[in-house]
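Shown next as structure tokens: one chain only, the form predicted on its own.
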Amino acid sequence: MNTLDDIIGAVRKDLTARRRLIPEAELSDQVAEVGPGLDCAALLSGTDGLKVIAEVKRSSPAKGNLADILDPGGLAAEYEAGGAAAISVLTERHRFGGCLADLDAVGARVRVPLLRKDFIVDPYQLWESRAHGADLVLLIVAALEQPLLAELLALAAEIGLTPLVEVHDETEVKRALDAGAWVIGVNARDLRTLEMDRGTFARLAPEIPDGVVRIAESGIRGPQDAADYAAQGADAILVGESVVTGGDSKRAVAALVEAGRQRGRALR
């Protein structure tokens, strides 16, 4: 079994438990009384330099124990006033310490955009998501059969959540634009190996087409990261490390807004 494999286990358990509680017609219920989220895909356009997506991230499986966060709403406030872009709040409790009380508190401080970013298996998890706040939702390519990832693109634009398609090889772009994917995330991070390749972007930004906005994720630095993915065609980059364990994350984010947009004045 590979970690990812593993990871999905566990979330798999933990949504029977959910579920329980928690019917999915109460979600559904929830979901209408909050309405649609927002437009996300044209808030991420990188029409005006690199749009920032910084990230409330405990931990990770290939790098332990990142940041004791006691305060999620408050680093995400932080990120707000660095000019981050939108939010993205892990909420995978396993191998992430994160969960869905920490989306309701970042939603509760900031008004840009929230990435619920977790392993999506279940058409559940994305009635859970909205209700929460989320206005963006993570669907890992290599986690779903590609029915399973036509159906949850479909619901989630159904039920007012703009899906962020992970992809991290070839076969995964196409898969994901053959399902219909609007904005996706290139992750350096190959998930079933935790080995990382700073140069999947590069390799991968020419196959997304045109109107498709493009992200990448893992492996970001710093200003320069930022600014290399900005001059290989990124609309916006997804950072959570280096946000959360460079002390001042406030700053750190600003560095990284700032580099991408000077990059991409000296690209115009």
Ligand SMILES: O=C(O)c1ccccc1NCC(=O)[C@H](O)[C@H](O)COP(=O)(O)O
Second form
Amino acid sequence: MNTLDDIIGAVRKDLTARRRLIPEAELSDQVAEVGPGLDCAALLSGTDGLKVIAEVKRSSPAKGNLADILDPGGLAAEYEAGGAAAISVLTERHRFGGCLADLDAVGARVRVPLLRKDFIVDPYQLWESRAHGADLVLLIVAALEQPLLAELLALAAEIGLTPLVEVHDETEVKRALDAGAWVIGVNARDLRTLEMDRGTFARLAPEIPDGVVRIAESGIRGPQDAADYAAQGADAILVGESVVTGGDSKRAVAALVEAGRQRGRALR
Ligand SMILES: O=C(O)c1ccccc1NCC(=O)[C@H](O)[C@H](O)COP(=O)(O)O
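Right, and the form predicted together with the named molecule of this protein, after the form predicted on its own?
Complete assembly follows, chain above in first position.
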């Protein structure tokens, strides 16, 4: 079994347990109370400089344990102070060490949009995401058949979530656009083999029409990578490992923001 299938198998089991505890109808009542999330496409557009989405990431299948994050809200506040335009929170527990309580903790400390980064395969998870304060959700094309992708995208929009639709190749870009995506993330990491190819964004970006927000995800080591992605037309970058392992997370985020800004200026 490849890594993605393995993760999704565990996610489905957890989901069955959570659904028994909190029925979907209860979550939809909560969503009606909290209302829609922030309109994230405009906030992540790179017209005024590359945006940085900084991730709360404890561990990963590719690298194992990365950081003992005891205070996810405090870490997110550092990211925001460093200029992050959004915070990504990994809520999957078996391979990433996250949970929905992390999303609550982060939401209590920052004003920028929150991305729930998980393996979403069921409408239940969308209700749950919004009920826990997410503004964005990740939809991974490789994990979803086309009708389900379109259904999840439409439901997300209906309940005030911005779907970040993740792709790895040309076929998946087409599937994302056919489903109606307006924010697309190009992941340099192949989720089945965990191999990293930093050339993926440059190859796929021309396939993504103007007006669709383009996000480069994974493997961003520091300012030079941020500047390169800005030069290749990324609106935003999504960064985990290098901002949790560097020691000073606020400074690490600020350096990425500054590199993206300078590169953007040079291109104008
Ligand atoms: O990070 C992994 O090893 C991983 C493996 C399988 C599926 C997803 C995985 N990561 C989720 C992400 O997309 C990243 O956390 C995110 O893009 C940040 O990546 P990085 O900056 O390389 O930590």
